[in-house]
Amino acid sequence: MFSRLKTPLCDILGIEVPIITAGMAEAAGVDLAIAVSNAGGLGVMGCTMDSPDELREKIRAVRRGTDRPFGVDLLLPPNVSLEMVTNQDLLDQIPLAHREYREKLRKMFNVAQLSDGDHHVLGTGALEQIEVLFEEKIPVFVSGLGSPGFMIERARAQGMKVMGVVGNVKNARRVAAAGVDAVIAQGSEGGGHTGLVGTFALLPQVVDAIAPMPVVAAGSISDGRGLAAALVFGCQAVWVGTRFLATPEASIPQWKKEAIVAANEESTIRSRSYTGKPARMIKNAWTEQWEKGGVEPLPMPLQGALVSPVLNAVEGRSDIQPNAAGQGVGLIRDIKPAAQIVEEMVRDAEKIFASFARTGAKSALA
């Protein structure tokens, strides 16, 4: 796809249009990555919950579906020492009051008796996964949380491009100083793990703070107007999550897609009740109980170790299971193919800039 919206970052990443799929955990899987990459953008898989073998197979499956660049998103631990802990180590750190509250919720929601078992918890296991990324020579790596500074030199030697997601100027400077190829600045409106600063306030401050490093805009960008606005702010691409959830290719259940279509701009909440980190999702009974229950969620990864047995014991329960979405969810009114979304976003943004040219206004691309 030829587009006059092509930016220098597009050349760096080897893509045709400045649209990147957010690495939304298991929701952003093989099919979505293939569809977006084949449409000229950058498809990024969210692979934090995958074992090394599962991750390797996903990478190879994407390569079977496209010969274009793609990426992998992982959540890096705040401290590499987390890589050495076991699930039981985490469980041993959970206070009795939190165990009791989980039991109260289990009974309230009529969930079967739980077994802590050996559940994969967000924030652990990344180092093994990163080895797979190097072995498979992936084109692009994105750290959804944490700084990828420790792997930059090795990535650069292999030709791997690296980006990091941040929610404030301080972390943008930190990740930029680590030597990434671009910084993804996500405003509070965005779905999933997100910070406190709004998108329109955050983007120009990050662009100014780390110039000339490329900045990717994130935070409920759902259509061509959002893409155009990001480019006007000086960003060189957009990181799109929620809009790509309402696609046939997204690896989430149909009920979650339909809930996104039915939601409005006031349907979401930032909650620590699932992972311990603030994450935006559609409100449900689970988030409500943690808001008013009098027990503060534990920090990541302890909260995940606490609640994962409940989440693994239920399926299709919209009152319990999380449904990540940004405040731009109110713009989404249908489920459509990912390639069509890419095409429409580019077309509509180009129309906006064309209208600027006709009326004599200057665009960011002039």
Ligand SMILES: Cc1cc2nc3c(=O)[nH]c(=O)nc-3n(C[C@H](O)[C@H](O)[C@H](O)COP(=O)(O)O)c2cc1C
Second form
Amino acid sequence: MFSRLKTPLCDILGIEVPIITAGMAEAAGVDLAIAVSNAGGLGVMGCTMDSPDELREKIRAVRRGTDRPFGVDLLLPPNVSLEMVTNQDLLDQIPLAHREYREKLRKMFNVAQLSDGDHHVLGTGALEQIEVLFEEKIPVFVSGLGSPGFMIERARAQGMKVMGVVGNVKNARRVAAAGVDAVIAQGSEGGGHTGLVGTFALLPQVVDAIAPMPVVAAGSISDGRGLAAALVFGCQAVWVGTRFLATPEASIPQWKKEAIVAANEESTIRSRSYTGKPARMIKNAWTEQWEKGGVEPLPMPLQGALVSPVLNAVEGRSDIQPNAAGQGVGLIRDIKPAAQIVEEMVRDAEKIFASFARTGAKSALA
Ligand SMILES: Cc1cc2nc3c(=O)[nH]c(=O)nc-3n(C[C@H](O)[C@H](O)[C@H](O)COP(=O)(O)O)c2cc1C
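Starting from the form predicted on its own above, please write out the structure of the form predicted in complex with the named molecule.
Every component of the complex follows; first up is the chain already shown.
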């Protein structure tokens, strides 16, 4: 697709249009990455929950579906010396009051028994996963948490591009100084783990702070207007999560897609009740109980270890299972193919710029 919206970052990443699907664990997999990359954007898989073998298989599957660039997103732990934490280590650290509260919730939500499967500690295993990325020579790596500084030299040596997600200017400077190719700045209204600074305030401040490094905009960008606004702020692409959840290609259950279509701008909450870190999701009875329960969620990774035996014991329970989404969810009214979303975003943003250039703001908005 030829587009006048192509930015210098598009050239760096080898893509035609400045749209990147956000890495979303268990939601952005092979099919979504293929669809977005084939549409001229960059499909990024959220692979933080995958074993090294699963990760390798996914990378190979994407390559079977597209010959265009794609990426992998992982959550890096704050300290890459990475002690491997076992589930028993975590369980030993959980206070009695929290176990009792979980038991109360288990009964309240009629969950017959706790699941005995191990909890995946976000961020552990990242070093092994990264080895797979190097072996498979993926085109683009994105760190969703933590700084990818420790791997930049090796990435550069094999032509892998690296980007890091941040939520404030301080971390933007830190990740930029580590030598990434671009920084993704996510405003508070975005889905999943998210900070406190709103997208409108964050983007121009990050652009100014790390210029001339390319900045990618994130946080409730859901249509062509969001893309146009991001470019006006000086960003060179958008990192879009929630909008791509309502697609046939997203690998989440149908009830989550329908809940996204039904939600409005006030349906989400920033809650620590699932992972221990603030993450934006659609409100449900579970987030409500943690808001008013009088027991503070534990820090990451303990909260995940505490609650996953309840969440994993049942399937398809919208009252307790998380459905991460940004505030832009209210703009999403249908489930449609990812390629169509890419095309419409580009077309609508181009129209906005063309009409402003031709007629000026007054008549363009009429
Ligand atoms: C369902 C879901 C899962 C997510 N999982 C991850 C993840 O595994 N790694 C990551 O870096 N960010 C994750 N995020 C955050 C997204 O990568 C992205 O930053 C965010 O969705 C952008 O905001 P938006 O949803 O409003 O477009 C997730 C977001 C959602 C909605």
